[in-house]
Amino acid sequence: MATRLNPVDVVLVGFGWTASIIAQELTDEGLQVLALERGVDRATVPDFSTTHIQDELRYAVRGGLFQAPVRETLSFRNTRDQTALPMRHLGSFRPGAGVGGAGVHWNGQTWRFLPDDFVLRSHTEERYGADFIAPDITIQDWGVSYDDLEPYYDRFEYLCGVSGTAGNVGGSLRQEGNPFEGARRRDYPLPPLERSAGSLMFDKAARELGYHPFPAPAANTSRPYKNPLGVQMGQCTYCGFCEWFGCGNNSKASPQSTILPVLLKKDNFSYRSGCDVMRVKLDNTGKKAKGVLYRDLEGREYEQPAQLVILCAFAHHNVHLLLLSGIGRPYDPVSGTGVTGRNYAYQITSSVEAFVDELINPYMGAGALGQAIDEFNTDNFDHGPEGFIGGGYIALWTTGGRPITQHHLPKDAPKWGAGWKKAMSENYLKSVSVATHGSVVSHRGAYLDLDPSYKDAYGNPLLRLTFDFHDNDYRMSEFLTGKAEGIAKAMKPRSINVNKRKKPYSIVPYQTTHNTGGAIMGDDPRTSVVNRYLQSWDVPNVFVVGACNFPQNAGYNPTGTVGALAFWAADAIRKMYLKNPGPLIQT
């Protein structure tokens, strides 16, 4: 019998990005706002300190910030013809648990999505004719546009600090940024960080070859920076361990770094740490949320009713709750219907490894200090001869100089012992990596349900992830890989290593954390979970809010338009819903 606690007015699951910007904007409503975060409670002292964080065997490798499979796992498969199989190791993505969330150990690549991603059905099929489309290829139009979310882009930016150089200010195009971006109402917050020795050498094999390389949009900071909040940052002392660490400076964005310094002081918030929440509890009609069930640590479980529920959590963890809690159809992979796990995508990357005689010092880094072309990215270039829809950015990064994980060697290189260290001596110092960056692609086959075998520590099925690349991801891989190697040949290099995306999917290696779709949003509820305002069609008084929205994967990593939508779901919340409590659409 679960244990029935004192109501709140919203509960967020979860306690993350996208939970920070909603409990710092509710409650400035004046609402009692309550977190349940399921990991364990951060700070930036004492956890994030610069001589305890950047342990590389500790957090990169043994993965000390991120969710723990014996306590929280899905199981997985390629295909519906196959039995998925618990993940037992979380190798191709690493989701975050505990406060802070994904936030914590990103990177602080923070992009802007292209105007025509929010309508990527609608344009292609007006561009290209709707036969372009396979029959299986499931992408749809977001229900919003990119002039609906640009000022709450504005926002995220201004947040979390964001170092860069414009491309498109108020339609006024700049050649120092990038010139295929959406228009914009003013320029980055910060200059952008200083070029490490891979960028410029990025930037002079690409301009040789006509494209147009621009500093990458950084969320480390290049300048010290109180941001709109009066949140003091620290300027990036480009250490090199961002992704999958946390920040002991407060020069990379997370929530500790830019918004809980505030959110924290406030009486009508409150947080709670460890819970597991495993349900939203509707009321009879099925219509209307009550609150949500959790269990602790301790493994006791409460009820915490609230008038508003907001979702939170990890792209995977929200569309677990909805079909947990019976929050929208099922989708049917079969029949094509339904709408609660439909068009789970993902990032497919690649890479082209060069050796060549110039020192690089690896050792200045920052986890989103790069230059990058978007020539091939989106709509940018005519996709008629290719025939395939999307594409994705190319660039150099300088995330740092980790001697586990950060290094290349040539293919002939002996794989131990003397010739190995030798090789490794040799090429430490002067190796770089080219990566591209490409968009997924909805597709019929890959979804996420309950699992019908495996169920976890509380007797509730597991979520399952049917999942592959399919020929439209192989083959805009290839394209993008092949520009890659372009411009790694451009460097003029002693040797390359083109590194493409094999068949099939695999969950071994680590690719990227980038998982979408799921509850995703629309403007038709056959189609959608949520509405354009991330509120769910089927039980108005709950929101969902994360990378779980998308429709399909654009070719940009998706923290910034996930932050983007938190403010525009957030303003939503409070110009319309708590006015009128209801849905915002009428059907």
Second form
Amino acid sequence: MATRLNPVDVVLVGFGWTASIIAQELTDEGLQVLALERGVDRATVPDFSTTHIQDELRYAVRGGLFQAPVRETLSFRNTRDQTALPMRHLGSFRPGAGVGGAGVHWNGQTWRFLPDDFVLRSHTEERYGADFIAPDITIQDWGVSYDDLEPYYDRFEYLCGVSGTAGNVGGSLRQEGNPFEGARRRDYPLPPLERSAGSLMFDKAARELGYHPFPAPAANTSRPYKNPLGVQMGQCTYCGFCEWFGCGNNSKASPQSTILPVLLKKDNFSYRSGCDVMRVKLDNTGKKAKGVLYRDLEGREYEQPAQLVILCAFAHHNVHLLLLSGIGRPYDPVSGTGVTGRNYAYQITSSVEAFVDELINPYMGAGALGQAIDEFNTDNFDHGPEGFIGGGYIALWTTGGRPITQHHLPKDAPKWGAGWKKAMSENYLKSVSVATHGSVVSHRGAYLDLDPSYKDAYGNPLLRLTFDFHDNDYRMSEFLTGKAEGIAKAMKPRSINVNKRKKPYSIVPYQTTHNTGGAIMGDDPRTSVVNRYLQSWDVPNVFVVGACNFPQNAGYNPTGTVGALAFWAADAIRKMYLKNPGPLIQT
Amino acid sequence: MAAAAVHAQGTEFTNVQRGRYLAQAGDCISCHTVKGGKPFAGGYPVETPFGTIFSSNITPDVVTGIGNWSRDDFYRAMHEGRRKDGQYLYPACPYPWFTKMPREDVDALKSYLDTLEPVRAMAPENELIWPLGWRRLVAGWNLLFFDQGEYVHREDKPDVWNRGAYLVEGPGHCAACHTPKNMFGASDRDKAMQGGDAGEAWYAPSLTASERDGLGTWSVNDIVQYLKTGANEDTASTGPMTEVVMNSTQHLSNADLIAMATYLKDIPAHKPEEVKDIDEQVMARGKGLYIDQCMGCHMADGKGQKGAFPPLADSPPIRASQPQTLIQVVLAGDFMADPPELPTGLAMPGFAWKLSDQQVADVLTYVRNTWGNRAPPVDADQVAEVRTALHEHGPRYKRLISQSVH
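Having seen the form predicted on its own, the form predicted in complex with the partner chain:
What follows is the entire complex, opening with the chain shown before.
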């Protein structure tokens, strides 16, 4: 029997980026807010201290900051005719656990999606005709526009102290910025990071080919920065330990370095770590949430009553909770009906390694230190002759030169022994990688549901992922990789390795943690789980926030958009929902 | 009749507010609260060279606190250092400073303390070396070192100076830490505010006008900003001073902080000791350690990062005549004050686990003698002593009292 706890106004499931933003906003409204985090408590000091965080074995290889599959995992198969098996080691993606969530161990690549991304289906149909979209591709419009989200992108960028060069301020294009981006109201809060040797090389090669390279937007501070909450960040030291690591210098934006110093002092906010939320508890009408059920680390069960339940966990976990709680009709891939679990998407990446004569000094890096081009993203080029939808950016990142996992060797280099060592010493300081970061369409056969055989530690069915990239995406990635190869060759390297994405999708090698969909937003309750304000169509006092809202995945890292959506939903709750609790969109 | 009652309540409310303010000015809560304990309920161990004295319960509990003390009793304690039962207080309680408080301020303070939640809590027995357990001996100490009497206004000084002098020398009792003590634990008046022992191997630096290690280079505004937020462009507070900022000075009015700064700026400079040239090998070792361990935040030029990490270059607190506080911060790390104006509470990690005594000594000697700094070298034995003290007392910030108690 669950112990019933004292009610709160708002319970947040998870305590990463979205929960921190929403908690900050709703506590300003005077509400009593509680966040339940499955992982451990974490603070910059002592947990990310510069005295020990640069430990590649502990954090990058052994995954010190990630979700532990022994406690929470999912099962996986490529297609419906296969039997899914549980993922027992993290591979293709690495969700975070602990206070700050994946916001602790991300790189800080903080993009805005393009205006066309939010209306992908209607835009594609308009430009190329409805037949251009294959019948099993289920891409759809978001229900919000770029212009709707622009003020919220701005808030997230100023919260984080993003370093970058604007390309389009209020419609006026800026040299050195991204000429394709949507209009922004003002410049980034900080100038771009210092360019690396690799960035300069990429810049030169891309310009020679007629592209418009620009410094990628980085939530790594190029200067000391005080954000609008009054929280002070230090300046990035280019230590090269961003991704998989917490930042000890308060330079990479994370909940800890931007919000928590203010939020944690509020009397109307509290959080508990080590809490596995297992259900949203509904009343007997099924139309109203009464709170959540969770277990602590000793397995004791608690009921936390709340007026408002907001799911702020990782994409998979939000969808898992909705399925376990019976919120939204589960998606059925046979009939194509139902919504919860529908339109799962991922991202497709590839790279071209280049071995050059110049000294690169890769160890001086930052998570989002890179030079990029956007010529081949979304609909920035004519897709007509190519016959696929989507695209991505091409970038040269200098994220670091960590010895175990961040080195490049020519394909003919020996795999071990003296020859390997020789090749390593010849190439460690003289190699770069041109990366592509591609969009992925949602399609009928890519979805999340409950596994019929495998159960988690609490006896709940595991979440099951059924996924392969659509042929559309393999073709798109092939195209993008070709363009990356062109840039790599323009650097006049000694040799290159072209690393294409091969069929089928494998969950084993790391690719990206950018999982999306399953609880998508939209205008139609028949094809979306939440409305444009991220409110459940079926249970209006439940909101679901995160990359699980994306109807399909864009060719950019998602955190900028996730942050903007969190501010957007918080604003809707503050300005609309609290005045008149109930559905914000009538059906 | 009714109107009179209302009037009386109004007076009492004002009095309580004033008392609360004076309790903050005197930082009573820091010593009268044990870690994890109820505010003002005492039991906090004050370490002295003569043993441990546990602070008393000053909540209005009638059995274990001061609930059955009259205003006269309380005034006698503050003014003469005598308890209600007539026994002597040990001068670990700063009555040599509180004696300067006028009767109305002491009464206001008592009015405030009477509004606290009574907590039944008995402090442990003091652990003092023989024969100091015999309180009558304090009479002799008082005869030698205690000047009883309220603050006397100096007609030759402006009002703002006088207000500052009263706050610093009276309730603020700054000299309790910032003035060196003699062998009897009394402040050495000939060396007033030249820097002293703040207990548990912390050193409170000089507050004289010395440009090398005092306040000579700070403006009134620099001092005010420091007391208000725990940081200014020159430095950030550490250890016990962070406790003072959070529990006391951040709550004071700007006018009072300006008054305190005005008075402090008027304390004549003392002459710091001569520093001999530092061994080049020590400087070279220290520089290497600085580049490896410190440069990321404090930068290659030692100037830190404006608003974030304090500068070490050309910094009086870095040049303090005694290095214990610097050693503490390097070994255990420290959190900055985080008042509402400066909420971040940036922190430095501890290096105790990765740097040897000699390495800590070398890097501090280097920092204290480069970028315009000049200060006596640090030796490994000093680091070893602080390391031992840290093992005994734990890192200071762990005992910071949450601001939510205010």
